[in-house]
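The chain below stands alone, shown as structure tokens; this is the form predicted on its own.
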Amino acid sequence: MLLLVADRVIAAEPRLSEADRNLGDGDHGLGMQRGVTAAREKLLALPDDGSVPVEKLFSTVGLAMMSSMGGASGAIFGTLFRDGGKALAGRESFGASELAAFLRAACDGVMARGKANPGDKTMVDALHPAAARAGEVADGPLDAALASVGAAAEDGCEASKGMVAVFGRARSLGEAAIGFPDAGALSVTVILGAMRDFVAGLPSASE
């Protein structure tokens, strides 16, 4: 799964970049790029015969991204993950649940870590509306909490195109940002939205 996050947000890097270059100096998207370049390879240097415990795998990821990106976009996505991860300590699968404690301690890593809120015009916008989504459905399948938390991501991020920024060289547009979305809030939509196909493509138990 991880990995085909990494493939979605190096296949987003144009899309990632034109959104950063509306609001800021353009670079985002091959920031993450090279982020999950980096991360692939270590995931890729991990055992693949499942003894890697799931917290290790999401904390990989955000500690390559943070060593490799550089700038505020490594530290803040690192953290999403490296936090994310360590909630999942002890867990031996991914389910709903899982899912929902991943993304409650991502946000709240990421709102302390960058001092952003909700309305803030930036990737909280779409992070914090799928951790609340998470929490809400996670008694249930797994493949349908990502359905429902990618739309929330989604709908976050749209909603982003209203907002005036606050952070960043965006800040300094004003209202002049209104009408172009967060690019840290669209790389969250890429992430959850390679989550969710990539468990939606898993056959069920039933098969």
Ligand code: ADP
Given for the second form:
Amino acid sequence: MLLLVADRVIAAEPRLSEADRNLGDGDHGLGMQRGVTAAREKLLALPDDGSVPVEKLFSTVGLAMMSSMGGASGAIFGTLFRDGGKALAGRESFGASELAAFLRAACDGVMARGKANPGDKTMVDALHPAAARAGEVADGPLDAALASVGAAAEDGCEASKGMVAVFGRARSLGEAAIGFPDAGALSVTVILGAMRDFVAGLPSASE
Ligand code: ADP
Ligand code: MG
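Starting from the form predicted on its own, produce the coordinates for the form predicted together with the ligand.
Below: every chain and molecule of the assembly, starting with the one above.
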């Protein structure tokens, strides 16, 4: 699943770069691409015999992103996966309840680290509603949870278009930022969309 996340983020580079060009300096797509490429290498170096704890898979991605990306989003997206991963300590599988725990800790971690709140036109505007939705659907099957959580993130990303930025370079744009989605929010939709599509494609998910 995490390898598909990496592939999708790499493929989304032009879209992510364009979104950041509209509001920032245009480097978000390449930064994310660098981060998930490093994460991919670290994941592929782990044994694939099922012996690696779920927690470690996610934290491996977070640490690789933190150390390879730099900038605001290296810390922010690295924290998403690292702190989210920490919440999975002791879990032996990844279901809807793990998704909820992951996203809750990821969102709390990102908000503590970056100090952004919902409405500030950052990736929190996609992550926060996704985490809230995950909490509501934590008792059901993972494929349905991810479909619902992915839609919540997309709605949040769409809503970021109407916001004025409080952080980063987009802040100086003021009202001119209205109409454009936040680049990091778009990345969150790509990440959750990849997770959703991976699980939807698993034989056990549709049986
Ligand atoms: P930089 O801002 O260093 O150029 P990127 O372009 O890679 O970094 O990432 C910008 C994205 O990072 C923004 O679109 C926003 O979603 C996210 N971001 C920036 N600062 C914060 C913050 N304090 N909290 C949450 N997300 C943030
Ligand atoms: Mg940027």
